[in-house]
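Take a look at this single chain in structure tokens; it is the form predicted on its own.
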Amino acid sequence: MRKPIIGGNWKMNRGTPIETKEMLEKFIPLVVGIDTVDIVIAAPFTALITAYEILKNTNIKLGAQNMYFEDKGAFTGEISPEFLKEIGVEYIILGHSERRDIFKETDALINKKLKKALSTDLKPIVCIGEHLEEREMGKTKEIIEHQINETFKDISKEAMIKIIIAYEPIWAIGTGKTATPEQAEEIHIFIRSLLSKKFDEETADLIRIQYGGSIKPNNAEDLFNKENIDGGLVGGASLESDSLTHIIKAADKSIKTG
């Protein structure tokens, strides 16, 4: 059985030292002792050291939402991806739509990143996903396959099992919608056959697929009961304490009742 995986993204909603120790230091408490969940944090760049002092001796893991494809050079406002493991960093989010859309990123580039960041001993997570036209125009599938194809060009599944993709539908993020259990299972598997294609079977099944999406309290539950989702990528739902750890635990529970 796959482990869950629940990785809080923060964005740039909270990145201030104050309110990183505010907010950790009333979440830690309660999700300790839980060991049957992969917990991730992908905190601002400026919340990583605090956030790491804080961290460092929990369950607890450390992520950051970006980085570069070089170590070092005349790259102005891009952030290394040896910085970020110096610091502690154990896990970094690439490809996120918001990169994609707002930033225009390309699978190439993300591609770029990926490699390096597998070189760097960072663990990806990697966003996949399709925007609302392109559903309602059945194309969710042709999408989702060429972001596989090339964002996982030329990638070992020896490297891929160390990779976890996060399926986010794009009309799904930050909006208040949400794929139903049924929808985001589909394209799991979906997803999944794709990978026993493109590697092999036995490596399809030890990777891990996210859920993202404006999961929430309410809905967690009913999503992470599905066989091929493993988690989730979690965004505004993460800022709180209560409503993190409500998803952390509605994944514990989905493994604990098999």
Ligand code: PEP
Second form
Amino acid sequence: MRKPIIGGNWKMNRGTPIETKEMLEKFIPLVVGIDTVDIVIAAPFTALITAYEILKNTNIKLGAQNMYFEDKGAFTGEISPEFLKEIGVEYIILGHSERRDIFKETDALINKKLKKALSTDLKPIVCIGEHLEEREMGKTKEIIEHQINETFKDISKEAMIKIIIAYEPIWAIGTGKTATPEQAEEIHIFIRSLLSKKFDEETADLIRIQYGGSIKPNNAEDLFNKENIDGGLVGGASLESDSLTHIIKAADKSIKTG
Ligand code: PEP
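Return the form predicted in complex with this ligand of this protein as a structure block, the form predicted on its own having already been given.
Let us now look at the entire complex, which starts with that chain.
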């Protein structure tokens, strides 16, 4: 049985110490005691120390949204995984489509970051997904296969089971257009079959695959009820404690009802 994981990706929408404290102090009591779901808040760098102090004795883990693949050096503006680790960050989002599209991150760069995250003992959440034009041209599976092969190049089976994959169709991110549970499940099954070929069936069965793309309180339950959807990466709806809690409770319910 895979434990669902819900990650709240605040992006650059909430990141001052004051707003971080305000949100988290409302959120913590709403999810207290939920241990069937891994809960992660991926906050901007400026919020991490504040967030860690507030979250450290709770069931909510801290994540960051990006890192560089070196520990130290002349890399102005970049963030070292060692720095993140030292301030209590446990999870790291890599390869988000906004990093790929706006900041031109390639699969090769993401692969380097991934290896560094693993060697720093950060838990990677690696995003993959197709653009709308690619889906419309029937290329979704080809794109996903390419991203899996390149992003996870030279990753061992032992390392792979520590990685969380987030399938995020880019046309569904921040657009209000969610993939239907059936569309998402089809790709999650496909991803698992690729992992099974690349590693083996047992490994493929252990890897958690989140869905991401306009998850909201009103669609979360149907998505999480699908067998191969192991929770979600949530952008917009993670900014408010009530909506994020509703989504976490939907993941919790999907476990209890099987
Ligand atoms: C995301 O940022 O990964 C995301 C899925 O955003 P949203 O939920 O807003 O579509």
